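Encoded as structure tokens, the following chain is the form predicted on its own, with no partner shown.
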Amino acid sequence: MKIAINDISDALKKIDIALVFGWQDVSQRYRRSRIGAFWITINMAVMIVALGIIFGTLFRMPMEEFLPQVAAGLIVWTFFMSVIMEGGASYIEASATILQVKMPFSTHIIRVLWRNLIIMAHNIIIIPFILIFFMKPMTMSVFLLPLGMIIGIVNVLWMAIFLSIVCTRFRDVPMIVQNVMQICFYATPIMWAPSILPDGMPQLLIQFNPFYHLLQVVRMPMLSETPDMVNWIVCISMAFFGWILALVFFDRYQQRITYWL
């Protein structure tokens, strides 16, 4: 794993490059707009309210319970999905830079992570307003949010590193990843609650969904709730084995990325 570790280490030493690129990616989207990047917040707020009311009415869920779950779920899922999908296509999008400028490949992954963290920071503003509107009390569980975010970021990063190489080699993979993530969105309790499922196999299938556990360790502290120990164990185990896989894979094929581009 020496090549992979050295590449990541060099990228962290020159992290200011990735941070500048990521910031420019966000600012360029909303250049000459009076509201600027807060259009991100407005778009997400409209989606949360619309989908929350529609699905809450369909499932006959109490709005004070359902809408905060939908809001936190959509914000966290959007972050996870964006890092995974954009990270997978990061080398392809930055092919001109990679072929002309020598820099660590991991810089492009960090760039994707940073710009999506900025977007999430804009979206997460919505959560306090929803909690205040429904008069939800704040508990000590909210202090688990930084830990949950770190675990979530660690997991989506190894997925992005792994997919970045696969997507560079096989150009059909980004479309496959997009379809898989769409299926995972509907299979993960974001727009619905696990309580509506009958006992038995349906409940068991949720426990085998890795995105469910990743979602819980971030969403529940965001809503002042405590994730189950199973959620923590699954996420930490997935991070450990996932990073081993990503580092070995990256170490073996890193030198071929430029050729594939």
Given for the second form:
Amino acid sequence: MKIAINDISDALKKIDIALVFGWQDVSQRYRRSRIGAFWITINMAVMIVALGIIFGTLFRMPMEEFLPQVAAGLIVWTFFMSVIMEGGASYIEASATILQVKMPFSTHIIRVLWRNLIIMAHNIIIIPFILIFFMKPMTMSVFLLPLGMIIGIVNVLWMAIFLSIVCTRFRDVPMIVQNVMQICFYATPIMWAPSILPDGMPQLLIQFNPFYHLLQVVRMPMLSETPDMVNWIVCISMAFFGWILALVFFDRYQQRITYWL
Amino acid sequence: MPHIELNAASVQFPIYNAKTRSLKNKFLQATTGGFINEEQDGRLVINGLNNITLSIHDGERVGLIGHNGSGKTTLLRVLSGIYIPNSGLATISGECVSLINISLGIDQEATGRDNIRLRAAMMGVSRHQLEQEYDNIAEFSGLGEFLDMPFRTYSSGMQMRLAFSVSTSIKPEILIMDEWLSTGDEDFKAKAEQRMSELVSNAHILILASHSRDLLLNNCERLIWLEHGSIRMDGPAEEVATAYFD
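Now show the form predicted together with the partner chain, given that the preceding structure was the form predicted on its own.
Every chain and every other molecule in the complex is listed next, the one we just looked at coming first.
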């Protein structure tokens, strides 16, 4: 375990590097545009309104209930998915750096996390507007949001660490991950509400989707609602076992990563 | 005290062609069960370095020579701690900076000032350290008000000036270089030469890979001659240079 833990604690000591380059990644993308990074917000808002109206009409859902769900769902999902997929590809992307400069591998993962946190901060601006528009009252549950976010981040991080190793070694894995995430997007209640599922089996099956629970612990507090106890329990136990898996893997293969680039 | 110790260190690169690198084949291989033998499955191993044993102590100036493909870059990477040897041991104690690609980290769209920060971060300079050095770096580059312009508007000479100014601003214990850094017009060249010799004399250990006899003899008192990933000769600079170049 020593190699993995050293790598991570080194990366935390030198967190400046990850923060500088994560910030740079976002600002680089919008450098010459007039409204800059707020294109992130605009793109997301357009997507939320368009998808919200289309699917809301399709499923005959009341807008004041459906649109906030879609908004929070899409924002949280985009964050999870980007950290998992970009985190998985992070060593491949940073190969020029890895082969030149000795720095902790986790730095590249933290960079991806920070970049996506910045993007999410741009997107989350949309939520208060939607809540005000539909006159949704704020409740104390909103204070669960930081806790939900932390649990969400801890979970996507172990997935990113695990995948980064597998993706670097087997170059087909990034494409497989992409497909799996696409399926998960449809299988997780983001564009639809769990209430439209028929009773019995389908209602039960949704409980087996880990992303459903991950989504709930962040999305519900965002909309001033309280996640179920089962959401918290699943997420915390997933984080526990996931980190063990990721650390064992990272420890075993950390020194081989450079050779696979 | 900084020192470097390699004990029977070997580096082997696995070559995964499209066949072995895909998960599909891993899977198919497992299900067909061992009919494919090693040669047919396309697994190749390249020996980058064989059994390298050497120790470099505080104060040594070491040059690396050898033909293309002799393992110089690989050895430099082992010495910087980038490749961990497959077998054998590498102990590197000391803060190590390699000036191999001095433009790494630079963003074309960002201004000169931003790029000083980016390049410094890439070299592992902390925010606090950079604040102290920042004005010196800006002044040394001689770019003046161009520092507020995007990097892409610079001429290639100006780009090199900036990268050089930042990259040589920190004083590492172990300095690793692939060829000498020289850059700019006559004015800057003189400044750069001075900066380089300061850097080299301040470093506890210098490791310099080069093809230039004069450069090596001027800066190193010990030369290591690599051939096919092994040490062919290791000794006083004059002696090894005579054997290699003549």
